[in-house]
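What follows is a single chain, given as structure tokens, in the form predicted on its own.
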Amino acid sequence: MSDDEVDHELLDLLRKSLGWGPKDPNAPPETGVLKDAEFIYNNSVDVALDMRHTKVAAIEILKQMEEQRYSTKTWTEHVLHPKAKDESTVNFIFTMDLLNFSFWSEKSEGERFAVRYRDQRWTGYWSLVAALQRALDEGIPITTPSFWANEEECTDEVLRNIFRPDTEEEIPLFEERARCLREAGQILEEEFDSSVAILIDDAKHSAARLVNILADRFPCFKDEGKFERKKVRFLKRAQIFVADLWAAFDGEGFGQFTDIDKITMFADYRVPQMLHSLGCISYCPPLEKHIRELKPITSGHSWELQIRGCSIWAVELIRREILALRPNSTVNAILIDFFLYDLAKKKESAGEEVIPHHRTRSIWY
């Protein structure tokens, strides 16, 4: 080959290394979430990670998870989560994660949105689960996709009754939740024969592929932003749908995924709060002051993207540290996220002082 000739093989390798050109159709599916989180961490100026505290947190988390025998079975042990290993649970989880966003309130504990179910008052995420279970008990097919797409049956009046509160505050972002239901019902009807099971089957047991299907086909699952002029993906609710399936079915049947470890932590507002209390994550003074004063952060703001991206990367570092301590451990980002969320709720119930969670009102988390 002369000096003037182009080495096409070398050029092709260079293009692939830089992410240029068409993707390899035979390559394993990737969500891009972890890669984007690392990019955010590397370019973050307002949020930082403490490697020493991350290592300490990993040791403590591993210890507590081993003592509690924390596993996928912990998910089904909660009284409100469905127990059946069938398609009804698949539909329940899809409905739950379709609407699993924005439960924080500016009102006091006794005044915030809550649902009364089985002689108990439920708040936050559990208020949603309780409302769905209550609706099913009352004979309303709230977890049936064809019901959402039926404008005559699934009216605002019916939905307001389903989410009726035990307080004067209605569920946050009611209109957005109604829109998500109807939009998803229409897409499932047109593309998946109104079946969540068919949607899952299309993923061929790949967690990453299922996340991508949700993000590509359903606008309300397309949780993305732009940071430093680069598109970044978080896909919180798409990922948690996969994680909930995996946990509910204990990694079998509808919950069987060959690449479950590609799922990251679910970038919300509770887990970053817990990571801060553990010393793993810290904020620049203006951001910390903003959060402590309970001031809202606009969805898509650089502060919000840094909090979410750095939280994903912090949990990834904790996961790696746990694997360094226990090479044969089955702990992954999903279980660490579940554990930290439960820990945050326990601290809240006990009245232990931690930094307030950041306040961003959106459908993404």
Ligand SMILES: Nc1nc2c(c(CN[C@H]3C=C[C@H](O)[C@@H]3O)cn2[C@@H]2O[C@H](COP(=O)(O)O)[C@@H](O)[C@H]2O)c(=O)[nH]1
The other form holds:
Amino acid sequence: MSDDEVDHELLDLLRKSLGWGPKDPNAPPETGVLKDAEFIYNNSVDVALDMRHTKVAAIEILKQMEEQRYSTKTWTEHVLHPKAKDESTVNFIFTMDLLNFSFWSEKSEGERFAVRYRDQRWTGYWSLVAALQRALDEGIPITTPSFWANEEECTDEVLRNIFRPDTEEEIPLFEERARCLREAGQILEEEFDSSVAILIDDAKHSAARLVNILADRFPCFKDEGKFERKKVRFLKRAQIFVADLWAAFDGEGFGQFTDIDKITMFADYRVPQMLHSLGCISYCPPLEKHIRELKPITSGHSWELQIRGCSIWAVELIRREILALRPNSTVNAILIDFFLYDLAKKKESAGEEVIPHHRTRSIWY
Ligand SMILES: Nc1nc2c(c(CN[C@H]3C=C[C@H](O)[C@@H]3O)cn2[C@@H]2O[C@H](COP(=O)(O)O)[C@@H](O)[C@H]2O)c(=O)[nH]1
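Since the one above is the form predicted on its own, can you give the form predicted together with this ligand too?
Next comes the full complex, this chain leading.
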């Protein structure tokens, strides 16, 4: 072997061990969300995490998840979630997670926006799922991307009928929802042959790559902010889209991802409320007062970014605690998050007293 070859080989070895040199184009990328959440946590002064409560919460969550045999299968067991393991469910989930935001209302339970479907009144996230199922029952192709881009067929009037309320209050941010659908329909038509399945195929079974494609190609999924002069990414609806696919398809077919554990908690307004009532996160007195007085927090405000970032980090710490207790556990941030959302809804319907959720009106969550 000549001196020259020895140098190249040595150099390559050194590069690889130091993580230098050309990135393998096929290696799954990173979304950056968890790193940004840690940065926010390390620089938050108005939101704090409590390690003792986080440990206790991890033990309790693990116990309840094991008792309930909580798994991806729980997703399909929800009465309104689609059951078919085919492209119709892919399209349903994409439509749902395009619009999965901002259902909260200041009106009473009886007056807030609600959808009547199968003789029940559905509110919050479930009002969206019910409206989509009702539209499909009525023969409206609301989960078909080419329909959204068709101005003659998908008019505001048709959309208002799809989201027609069982109360006086219309669905929050109706115009923004119509815009999200039409914009996504346009982009899918131009770049993915109007097919969500093609969009998913482009990610080559990488959850992180699919999240990044959504954030890069669809402005309405580009959920980020600026904290301490640094761009921070939350990508909540892009991430919950991947998580819903993974859960609905039980980790196979359209839901098969090699790096699913890179998906973080979804920084919405419901799970932070649950983390607070578990004592995992706490707010400085001015922020707590602001939240308890139901005052709005502007999208992008430092308080909002701290609540979202610290919540993502709190679930990461709960995940690490659970893994320390059960090294072989398949529990990840998605299942912990889904569990906490469902727990929040159980406590809400049981009328349990919890701190109000923060009031930020936006299309991001
Ligand atoms: N972090 C997180 N946020 C979630 C969900 C879900 C529903 N996921 C279903 C799928 C699997 C699970 O088992 C759930 O059954 C909705 N949301 C968000 O909450 C808000 C709606 O709240 P409310 O108005 O009270 O319904 C809104 O921002 C919505 O985007 C979740 O799982 N995690």
